[in-house]
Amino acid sequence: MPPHKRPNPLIDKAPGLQQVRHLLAVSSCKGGVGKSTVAVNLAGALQQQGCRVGLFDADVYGPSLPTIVRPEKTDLFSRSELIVPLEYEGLKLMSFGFVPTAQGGSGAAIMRGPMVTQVINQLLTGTDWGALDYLVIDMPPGTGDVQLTLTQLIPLTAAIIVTTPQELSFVDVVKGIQMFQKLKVPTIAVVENMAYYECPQCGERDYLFGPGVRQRLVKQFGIQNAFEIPLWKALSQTGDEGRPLIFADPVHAISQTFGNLAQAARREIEELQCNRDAPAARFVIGRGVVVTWPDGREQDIDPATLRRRCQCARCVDEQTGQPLLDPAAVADDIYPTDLHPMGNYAVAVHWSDGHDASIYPYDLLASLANDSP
């Protein structure tokens, strides 16, 4: 069963959620990268592009939303038991910084992991979204205890991972990817923010922190879809002064990217959706690993050659992009214990080894297939 259409008790006991179509997170494996600037200004592009769309603020030590977005009217109030969300030139809005305290205020919680998961768990599905095609998820950052238990309870159709480009940085888009991975949600995008700076008389870009990953996504996990956010004083100003950059001013060019962002995420998640042109693969004793193509070809690869070209970082070294796993350590009667799809780019595969973190682009498996008799 593909990964947005599992079955999840939780619907059905969040009313708030029941004409919600897409659930997409975007998330970041640690705060300061700029991952509520991206989810506030894809919100907003997809808006634009005819979309129906809430954003809900699911960090509640810092929520960063009643900052960047500021509408008219914040009172909260309930209607047949759900709170009604706040509208900002209608894009629905939720957070816990909307919410009055018993000081009177709003803002910041200081609470454990547990009662924090119920407060999102209650603003979440206690909400009256209505009819909507994608309702944006700005999670809280990291990969612990809150961000797992969301992410189980919550049918997420696929995500966006925000970074930025420094080489320590890739270590934690690994992590994001992977904690999706076990999942089973798809990472369907990566956003590094402050990629470069361009000189605003010459447009000369200057790449302060280096290059970026962008190469290395693709070879590693397969991911087609990354995107630069340059360093530009505009987008925080914006941000600031609580109107959003794509509502500011919908053609500056960094808005364009964030079009750009939101016309990749509609477009694999309708793949996602329709289950077009994916490739299957399955595990057939005597064959071993069987990719069957779209157009019908099917191919076999031997599973200890896959195993000992995993590829994630307990195989091979981060930083360096040389081998930890060496060959002879993986058994040639090697299985897969479970294989799915990961998006429109790769299968993760769980092992006999107990080895859980293989994903495999799509483009790998055929350059180690074999056409099958």
Contents of the next structure:
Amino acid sequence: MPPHKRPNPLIDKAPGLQQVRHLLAVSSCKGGVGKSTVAVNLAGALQQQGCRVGLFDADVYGPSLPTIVRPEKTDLFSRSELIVPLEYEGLKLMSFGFVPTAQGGSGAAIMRGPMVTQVINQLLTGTDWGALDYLVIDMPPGTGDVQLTLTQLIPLTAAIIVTTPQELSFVDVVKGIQMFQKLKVPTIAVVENMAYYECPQCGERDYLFGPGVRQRLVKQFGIQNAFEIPLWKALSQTGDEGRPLIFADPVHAISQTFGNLAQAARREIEELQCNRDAPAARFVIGRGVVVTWPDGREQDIDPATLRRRCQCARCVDEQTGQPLLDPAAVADDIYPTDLHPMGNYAVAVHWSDGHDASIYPYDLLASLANDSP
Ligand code: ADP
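Alongside the form predicted alone that was just displayed, please also present the structure of the form predicted together with adenosine-5'-diphosphate.
Okay, now the whole complex, with that chain kicking things off.
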């Protein structure tokens, strides 16, 4: 079943979301990494590619949409009991920051987790989004309860994770991927923001924080779409001025990167819908994990071998790459309790020993064919 067609009480009960085809989360582990900047420029890029797009700022603690985008008309009103979203260059917008409060401030700082999710939920479902191809959701930063509950409530098609390339960033990315994986939402791309500084005179790139996470993403999760955005004054300037770079300078090299990100997202989501070429994995007693490749070939993998090759943060040290899992601690008769595809690139497995963080890229599965006893 296509991801956006998952039965979901939220969509069923929310008239304003009925005609929204895909909800696409933009998420980060920490605040201040450029998540909102990416969300708004991605939304603009999708729109410039001919899609109908909305942008929902779910970051009630620090709603930045009203700063980054300044629509001409900012008065909210309702029609048939739904709030009419604001518009900027054809983009439909909604943020807690657009909602006037008695105190004039956002008031979100004093809200506890459950209230936050309730407010976000009400604003998302109470908005008349109309017919949209993509509703980009700027998620609150972090991977805690609020984010998990939101991911449960909102029927996301896919997620994009934004990070900065400091030493611990790969751990952050993994946390994000695993939060979404728990709820079967595939992470389709990772954006490394402020990845390098480019000298305006000679064009030389200085990777201030060292190499990025691309290689590890491909190896560990099979995610092919990693994009680098440089530290660039125009990006913060246009954000501060309320006219995002994608609108202020659509041919700028960074705008083109956002265009490539939008294209990758559309392609991945399209493939998720048809799932034509994706291998399928299932558990068969007596055979183990059986992978059926698109050409019809079947491959049996011993479950214990697969469990011992888990690459998650609990089984392999993220910093050193040293194994943390003692192979002898895995029972030979272990079996998967759940197997489900992670987007177009990997299979996620829950195990009978209670371990639920395993993600196996298809390349790794293919390489295990000969290792199995
Ligand atoms: P978050 O949503 O993660 O909290 P924001 O998108 O609000 O982060 O960005 C935080 C600040 O950093 C903003 O002032 C923004 O304009 C600036 N910024 C984001 N990305 C870049 C970049 N690549 N180069 C320069 N400034 C950036």
